[in-house]
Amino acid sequence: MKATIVSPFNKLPLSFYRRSNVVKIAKELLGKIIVTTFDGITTTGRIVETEAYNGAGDKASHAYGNRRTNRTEVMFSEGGVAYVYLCYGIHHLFNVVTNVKDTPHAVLVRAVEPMIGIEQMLLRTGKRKLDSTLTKGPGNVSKALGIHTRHTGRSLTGDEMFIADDGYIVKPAAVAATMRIGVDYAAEDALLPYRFIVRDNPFVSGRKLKL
């Protein structure tokens, strides 16, 4: 009889991803844990920074105007899969697809606080010691966790990569909403408060928040 492996992580159900409010989902992803297990090696990080992209009506979204290309087609899938794209030909950026089929909402994970598998993360990123740059910024998140464009379309309820809830709660007072980073091209939509961070967390990217 094959032994049953009990995971210490509670995977988020598909119902979490398939809701209509991508901004709410982006905020609620704070404190959740990304888990990857590639080649038998598990690495995890707690999400501390996200950005919401509100689909066809959002000028900052890759799917603005319902733009469907080989790259963006996965955004039109049912929520609960990964959208990983290459930025500047270098960085693999991990996004969470949300909402229902043909509504291309997504949440970019911009920063995590490393938890399990830090030694492997250091190897993947070429760093010698742990500091805040290890998983600060979306490119570093994917590099440290071993996420690549080949993982785009992968289910987030599988065993190789998923997002989990361990009961950790980010207090409302610790959450800040700001404008997104690097979307100046989006005109008025660049001003939307669709970026969420955990205040004072050293792994959060961008400029220090002025209170």
Contents of the next structure:
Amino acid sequence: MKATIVSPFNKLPLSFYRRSNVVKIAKELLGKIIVTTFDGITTTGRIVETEAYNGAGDKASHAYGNRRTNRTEVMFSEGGVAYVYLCYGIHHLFNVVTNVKDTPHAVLVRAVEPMIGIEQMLLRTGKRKLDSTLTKGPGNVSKALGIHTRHTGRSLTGDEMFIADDGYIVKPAAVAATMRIGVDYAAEDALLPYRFIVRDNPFVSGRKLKL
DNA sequence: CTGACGATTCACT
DNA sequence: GTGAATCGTCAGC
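Since the one above is the form predicted alone, can you give the form predicted in complex with the DNA too?
Time for the whole complex; same chain goes first.
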């Protein structure tokens, strides 16, 4: 996958997010571009790894059993906003909220391929040079793109954060579905094939997929 | 108010 | 492979 822009960015419309099949949306987000512009600085990355969290019936989801708390309330919003929360007291994890109001679906973005603003991403992460660790893993994605828990609930169709389609197509044969990462507590739901990756992309987290 | 813990990462053995 | 870092969230008292 080349880190080049195929054509002008087209901001994904709300209709993309408000559909009911979050697993399908997670798959379709592969190849799309996250664009953030904070304090006038733009950084972008192409999504290469996602995970679907399938609402009230998904034991791995924070919204399992329709649990509404101050933190999870944003997951119950109308699709098209960001759900960002703090994990292990350190990492800010970025999710895309989907479906309609009161149906708490979300897609966790686990890895992107850096495109624009790599110098700024290096500054934010304190890394010296570009390598796959810059945006591999959900904590690193947020750090590089400048996404913080303060951005939870923020619109994904505004100017500060949005997701764009530049016409790039990930070949269906290059997409693989696997179990989600770090959700062992979810019992049988941990086995669901809700994680999507672009095969052989160096920015995808976890161990290399066996053939 | 208190304590346990997490959709992780990184350094170290 | 193992363990520490680090703090907001949440259930329970």
